[in-house]
Structures are given as structure tokens and as C-alpha cells.
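Starting off, we have a lone chain in the form predicted alone, written out as C-alpha cells.
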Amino acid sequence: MRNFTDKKSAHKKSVDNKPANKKPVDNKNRVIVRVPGTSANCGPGFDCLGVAATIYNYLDLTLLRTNKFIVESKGAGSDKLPRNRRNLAWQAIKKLLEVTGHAEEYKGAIIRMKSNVPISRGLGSSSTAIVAGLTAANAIVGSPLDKNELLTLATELEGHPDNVAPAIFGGFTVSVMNNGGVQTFSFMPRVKLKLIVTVPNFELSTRIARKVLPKNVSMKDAIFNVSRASMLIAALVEGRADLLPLAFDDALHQPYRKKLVPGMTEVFEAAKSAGALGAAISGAGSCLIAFTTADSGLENKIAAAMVEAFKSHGVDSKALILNVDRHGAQVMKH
């Protein structure tokens, strides 16, 4: 499967077929939603490539006519999710509902969500609140913006698309930024995945992992991470496992956050000593990510290598293992 969009802006567009004496029943304006969560970088591909994750996050969205607004969640981290209009997950919503039209039609919402991706933790959990917003809005109005325009928009919420284009095409994903419109290009690798994820007992937020890089770089590091990367795209389009172990290495931002995750470098060395193709840092971190072919058979000794590594360095953790996500945010029930 793949797909590639170039879309610079998401045009209003209002659509409501029903007779205009005639008002929705509230059932219909009920939706639920699952986006996946994702891994940014994948090593070289700093801010532009990602993978979709087959760990979920749930919405179940209301829109209401009135000014009623209640939030609940339950889950990973949801004690620290705002229960007011600041919610991430309402700020997308409003957007969408801004966008096509409807935002005079809609003042209130019931919003419960239920977290499985761990927060701050490098797992796109912020992406996964854009995304389902965006996707349970656009659904209860009409689907009036495809895939392509909700990216564009998830993008502007998000900052960049490196986590909301994976979580909402699935698979691995690759985007540029080109005049402040994003294009991405999106495929299920031949390389059959397994994704071994290590979960420390410790946030880091994305500002401060950012904070640590530097503003310029040397000509032979670009030069490594552009190898690195189309090396990486070249293997798993074409099904090259063998080539993987020369494409998960980055020189652009992981030797300047490795002293934000204790203990990054020897989990990185046990997972390979274990037989893992490759590590990196899950997008910004903490958590750390591993990759192996789904018939190797070594996900579990992979994973509790990393365990292990982490708990050297005084770190608890706890290990996913997942695969790839192939179908990106979806409408469960409406």
C-alpha cells in the first residue's frame, strides 16, 4: 500500500445533506475512533520518517449543540490530560469544525478517551489526541476532508508531521515540508516487523529533548544520516533485511540525547548483541526502540536484553513488543 499526497491547505467546506427542517438525532453525532501510536525518527530520519505502532489510544466523541463540555479519560497518563477546553484532543476538534464550517452548529462535546500510549515518553501520545480529534469531528460532519487535508491540519496543530502521518496513513511514513504545505509518502515495508519498544519509569519532554541539539552540523554527519536514511527506505521498500543493520545509525540528534536517557548507548549495544537489525530513540524519548524480523523469533530475548541494560543504570522499564500498524486512525463505531 502506498500513497502520496501534496496538500498545502485544507479548504472549508460544509456538507449536510439532511432536509433543513430536520435536525440530526444526537445518536449520529456519536462517534468512536482508534489511532495508533508512533515512533518518529526510526534514527536517521530526524522530523521526517515515522512508523504507526500497533498500540491504541480511543475516543469516543459527542457533538453537541449546546454549551455542555465534558471530559473523561482513563488510561496511560490520564490524570495529567487537561479536563477543559485546553484538551488537545477539543483544540483539534474545533479546528476541524472551523475548517468545514460547523463550529456555529457545534458549542459543546463529550469527550471520553481511553489511553494505551504512554505520555512524554516518545510514542506520540500528543499525535494521537490531533489525530482522533480530528478524525471523530471530520466523521460526525460528513468526511467532508480526505486523509490528505485532515495531515495538513494535523500538521498546523502538531508542528510537524513526523508522528500525525503515520498515525493517520499507518505503515511507515516519509514527509517533507515544502512551502508550508507537507507531502508524504506512505508504505507497508516487505520486511515483515517486529517492533521491540522499552517503556523507562521516566517522561522526557519534547522541548527539553530538542533543547540539547545543536543549531548547525557538520558536512560528514549530513552526509551519514542522508545514507542512512534513503539506505533505511531503499531496504524496506525492496525487502532487504540483510541491509538493515547499516540503516537504523544517526549522527544528528541521538549522541546529543543520549545523556537524557541513562544507559541509551548500552541498551542500543544489548539489543544487538541479542540479534535485534537495529536501535534508536522512539521520536524524542525516553523510550527506546529495536527492530527485528517477525520470524526471527527473538522479539522476547531482544526485549528483556533492553530490560536488563536499563536496569544496570538504575532505570526500571517494561517492554512492548508490537508491529507495524498498516491502517492508521479509524472510525470504530458511528
Second form
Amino acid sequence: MRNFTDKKSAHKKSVDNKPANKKPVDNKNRVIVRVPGTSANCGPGFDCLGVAATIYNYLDLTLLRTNKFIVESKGAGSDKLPRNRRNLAWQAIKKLLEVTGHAEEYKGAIIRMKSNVPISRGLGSSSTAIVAGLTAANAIVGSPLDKNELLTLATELEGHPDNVAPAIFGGFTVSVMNNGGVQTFSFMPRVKLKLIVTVPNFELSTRIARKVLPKNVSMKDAIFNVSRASMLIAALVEGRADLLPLAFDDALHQPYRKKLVPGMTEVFEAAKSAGALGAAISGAGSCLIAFTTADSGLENKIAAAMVEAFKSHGVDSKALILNVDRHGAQVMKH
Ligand code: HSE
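To complete the pair, please output the form predicted together with ligand HSE; the form predicted alone was given just before.
Starting with the chain above, the whole complex follows.
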């Protein structure tokens, strides 16, 4: 983990060097960022693998030198997002300002959010808020932190790196935690994938989905996952779609979470029977995700089969057919 202190003092110095009495220009304090939704775990990679998807949330942020504080939100789950200082994007903005030495300068904000990522469904909506807040505030204060430093802050706020890493870097990500630091490898798979996500009509909180997990797992189950996660990354990096059919299975979390997602096993089977390479819970759920190659032409058939299988368990769902996002968080306008 890099040390923020040096950056902070370096940046402060340039601020201090400005001519005295020069009033800051406020339109420089506005930025718009776009952040992709993400699917964590990808089957066997519990808390370490993730993929960014072509579904986006937007944050239009203006930092203010007054205490004025406004949150406006449109789109998915907007009625549920806090409009006070508990707002997650603001928590991230505040953290970034503290770490870079700008907390005294900017006390207020106008936060406008437009969300397409469904909330509490396992598509990384909370990560988009964290990453958007950090990225936007960082851009406004002159980008003193690089993406790896943003990742460290985002992981502290989120608790694990597997959603925030792809939200920042794009592509597929492999993240390793070490003594509170995070190292991420991000890459675009050489197998061009379509992601078929079924979004059921119920939310699932990550807290509850983590509560059902055991404290310890067997050596047999650990080996099951290590072998598949390794195969998954090797196959994606080398472009070996033929090695993928075994690689999305999991023994560490899905067997325990299946009681929280009615029809999970049958939806996976329906996806595979319709030609998917594999299927998994997206993050902690409730979405289920299947994978096929972009040239298979099977994505609509797989989506219909998954929706139908959910329906036979009394769950209404809608399907999203997405690609892998290659950009991660992007500053759209500054
Ligand atoms: N790896 C996390 C989990 C993702 O499965 O609990 C949810 O944020």
C-alpha cells in the first residue's frame, strides 16, 4: 500500500503556492463520473474475483466551500438512497477529502446520481457509489491519488475488494488482500464473453448472505474452488473457452446461499442446458449470472431459460444481456 502522506503534502504545497487572495473558480469544482456495475465471485472466486459489466451509474458532483448539502437521485432504487450525509457516495467523497487534506476546504456538496444498476441484487450498486464518490472527488482536487490508492480506500469502505476492483479498473479482476493492502490484476479476457444476468424481484442484503456462510470449510471444498478459480483465470487469459465449463462451479458459498435464492440450482441447470458455459450467483445475490461466448448466439435462449426456471419457483425476474466493460470508472466531464 502506498503512503498517502507524501502525496498529501505534495498536493498541499501546490495549493499553498497559489497567489494570495486569488478566489477559487467554482465551476472547476464540478465533475461527472460513470462507474460500471460489477459481478463478484464469478463462481469459485469468493471475495477475490470480479467482472465489470456494461451497465452504468452516474454521479454528477459539485463540491462546495459552504455547508450546503443536496442529494438528488434518479433511476434504480433512487427512493431508497439516503439524501443526508449518510449517503454512501458522500461517505466516500468525505474520506477522499480527508485523506488528501481537503476536508476543511470543501464542507458541502451537490450530489446528483443516476442509477441503472439494481440495488441489493449482487451487481455492485454500493461499490458504484463508493467508487464514483472517490473518483469524482479525486478529480476535483487535482487527481492526487492513482487508481491503486483509490482501490485501497474503496476496499476499506466496502470491506472486500471484489466489486470495487472491477468498478475502478474494468475488465476481469483478481484481487489479493495482504495486511490491509490490496493488489489487483485486471485484464480483458481473450474469450469474448456475454454475461446473462437474471434480476429477480427480491432484494438480498449482503450482510444476510454472509451470515449464512460457515466459519470454516473443508480441505476438499477449498481444493474444489482453488482448482476452478485457477482454471477460470488461465482459460480467460489464454482464450481457452473449451476449459470454461468446469470453471464456474463453487463449493464455498453457493451451497449455503441457495436457500436464500429460490430455484438457484434449477436456474443454473436451465442456463447450462440452453448452452451456457457456466452459471453462478452474482456477488452475494439475488441475481444469478450465466456466461456464454459472444459468438455463440445463445444469449437470448439462455436468458429465456433462466427466467422460465425462476418462474417455476414462483420468482419473477428480468434478464439483462451485458458485455464485459473494459474501462472501469471514467471521468466524463470536468
Ligand atoms: N464477495 C462478496 C460476497 C460479494 O459474496 O459476499 C458481495 O459484495
